[in-house]
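Take a look at this one chain, the form predicted alone, written out in structure tokens.
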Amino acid sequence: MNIENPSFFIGKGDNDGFISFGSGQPDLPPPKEVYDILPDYRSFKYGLIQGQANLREALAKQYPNANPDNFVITNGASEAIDLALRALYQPGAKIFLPKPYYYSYPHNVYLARMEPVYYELENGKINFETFKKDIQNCRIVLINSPSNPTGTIQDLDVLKKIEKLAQDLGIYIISDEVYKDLIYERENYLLENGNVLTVNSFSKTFAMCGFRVGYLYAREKAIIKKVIDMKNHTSMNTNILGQEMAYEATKVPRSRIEAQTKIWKERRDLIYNGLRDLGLDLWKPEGAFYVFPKMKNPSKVVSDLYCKYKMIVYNGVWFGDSERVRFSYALDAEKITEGLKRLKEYLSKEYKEN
């Protein structure tokens, strides 16, 4: 079976005995508060292109020295990245992407009519000396920490060096921080300065993937204006009911988020130790909810596990790494344990013949 990209698995999940380690969407429920508005919600007219004022005001309180005009509410983080790239467009510009990368990044760059170039992560980390040399002549660098697919976070001193380097060179940073609340080792470090565009969403922290509420935060007013102008002629306003539910999510106590992060960390330990016990080589995730073990012939692994063991995993080739397979652990411990049992059986049978 030829499985070419993750879209093959859309709509397939824990049905008919399948266990999905594929899609990165939380199985934990959204906060109850986001549903409490539904019986009385009656606003169904067009909303503001930039995003509803109450949500932008709430977000501004989460960022130092920010104001509501620094934000545009988007259809998930994906639209925020797309708009950010197009707002910064220059003919022939090079965009510096991590490798491995989230599988849409190169496509986002090509669709924005620019050229992707890559900085190779070493054990999931940025080697700053190599990074500093290779970033020359780039217009934008994209940072994803915690990372999808690696689950690693970048070291604080490296992030601070990148922040200064980009400012000195006049290079924009797009910081994809959709997993910033799912870090196990330390607090998130917010990349700042006027050349930084921060992307985030309510999908991962609040398990609101299908609501498609994300946002772009930027200090530079000209960028925000360009983004609003483009959105005005493309998607127009983001779903206003989703925005109102996202606004309610901003009121959720931090302790709720910390309690969920504890669950993610327990699952991380379960799958990481389980894969290590099976003899697989992988980095220990420090955030997000992915593990990225080395496996030979990933395309065959993905096909075999799906067809013979009712397991969904993602091919590392889709993320720019032909020697790994991505497992999402956004599923409960019982399913993770059962999946590890099936994987053990596969490794002892078909895999040794790859």
Given for the second form:
Protein chains: 2
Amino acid sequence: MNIENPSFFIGKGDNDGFISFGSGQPDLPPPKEVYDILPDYRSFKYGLIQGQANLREALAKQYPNANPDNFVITNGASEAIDLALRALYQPGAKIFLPKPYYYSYPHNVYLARMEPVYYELENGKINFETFKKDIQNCRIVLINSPSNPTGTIQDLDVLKKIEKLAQDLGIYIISDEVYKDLIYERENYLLENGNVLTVNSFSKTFAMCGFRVGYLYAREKAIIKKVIDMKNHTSMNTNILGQEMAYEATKVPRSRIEAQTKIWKERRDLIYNGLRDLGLDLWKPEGAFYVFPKMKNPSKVVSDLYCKYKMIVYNGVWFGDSERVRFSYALDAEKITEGLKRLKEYLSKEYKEN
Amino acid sequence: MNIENPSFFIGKGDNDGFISFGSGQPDLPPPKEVYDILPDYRSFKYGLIQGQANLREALAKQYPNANPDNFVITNGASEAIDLALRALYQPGAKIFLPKPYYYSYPHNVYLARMEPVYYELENGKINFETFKKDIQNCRIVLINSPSNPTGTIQDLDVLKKIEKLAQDLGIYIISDEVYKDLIYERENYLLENGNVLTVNSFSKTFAMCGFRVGYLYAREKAIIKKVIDMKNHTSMNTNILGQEMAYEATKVPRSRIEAQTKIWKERRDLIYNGLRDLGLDLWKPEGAFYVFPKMKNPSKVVSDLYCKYKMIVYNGVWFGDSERVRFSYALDAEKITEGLKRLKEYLSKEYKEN
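Switch from the form predicted alone to the form predicted together with another copy of the chain and print that structure.
Zooming out: every chain and molecule, the one shown earlier first.
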């Protein structure tokens, strides 16, 4: 059985005894504030293409020296990336992507009619010397820290060097920081200067993936204007109620988000130690909710676990790494433990035969 | 004062004594069913990229010989058009657009990195002989009947000839039928064959513009697959609650939609007769909610009416016609009457000086 991409698993694994380490979405519910507004909601007309003023005002308070004009509210981080790339389009331009990558990135670049080139992560980390050499002819670099699928964050000094390098070379940075609140080792580092376009989302922090509310933040007003002009024709305002719910989410106290991060960290420790105990080779995740162990013949692992052990895991190949398998640990401890048990059985019974 | 495009008016004209014949959105509220589900709604996770099964099943019943696999639910008709064009992308391809056009169409074509060419409407109608000649080297033709901004529908025999011509030539038709339920003279004619991609929306019929729920319907499964593959990377599922509300809208009895059309028809008659009585040259709208009279120096008319008469109207130039002005009559009779009164004053006092 050859499972070709993650969409095979959509709608699978939520019941029937499956344990899903597949899809990257929180199992925790959104904060109550977010849906408390539903019963009385009565606004159905077009909103501002740029996004509702209250939401952008709230976001501006979260970013140093920002104002509401620096934001566009989008249909999730996906649309923010799509529009950012299209806004910066130049014929034949090269876009510098991490490898392994979030599985949409290369597609986003192709769909914007440009060309991806890659910087290889070494155990999830950027090698700045190689990076510096290979970035030279690129128009845009995409940075994703904390990273999906690697679960790593990039070192502060490397991020600062990249900021400077990109500015010196006149290269745009698209910084996908959707896991900025799911980081265990330090505070998130906001990449920022005139060349940076920050992509973020309410999906992961506030567990509202299906509502598709994300945003683009940029200092350069000309980029924001261009993105609004495009969105006016490609999708118009982001769902008006989704934006109102996102606005409620901005009022959730920081302490509640930190309490959530604590839960993620416990799960991280559980699965990391569990996989290590099973003898797998992996690094300790520093952010997001993915572990990315080395495994022989990942496509067989994915298929075997699905067909014989009722377990969903994702093939590293989908993320540009043919020697690893991605486990999302957006699951409660009980399910993680059961998954590790099944995996142990698989490893002892069949895996060596790969 | 030079007002450059419709976005100038966003958020203006709903109060402060303004009469807005600007934005094309219903003033009527959505059916109660649509928001009755809000209080108990509790589903926040990713949905199917293609769209929720219940909604696609309900839509399949509205189209002859359709099944749920023929639909993709999108962020309004705008995203359906954007994705359809990008799915059919070929370098250098020409896209055949009506002129006057809905103001996004040329932008949509450019944003898909293709080239617009135009067929001129004569008093809002297609001249099939010219159309037939000029379509030859195009990859896609866009048909919009009922039309924004002209308010016209195309004759049945012309639509049938276009269907056949496009099939013979292997040209795709994107048929934007968002006003299919706002048509006064006959039933809507669904363009259909293997080459047709139908675009539609819940915005106009069910007065839920801000929720951005539209869809693409196509017989050709390969196109649907391609659009889903793209949407997976460019926006993922359409807002999950918006889809549930759209599903509720599909249950609204036809008689209620017809009652609504009756109201639109009364307004159409009021404004059409009113503008005729003021001596303006225009045709009688057959669908949608726009009248498109000839006026001298439209950009001055737009600016004068806005600055001196607290009235919003749209410049025909924004729709590719430099000799007309668009009035949306999505307003109650009282406001239409007041608007006509102000226009009468303008016409008698200042207009002749143009």
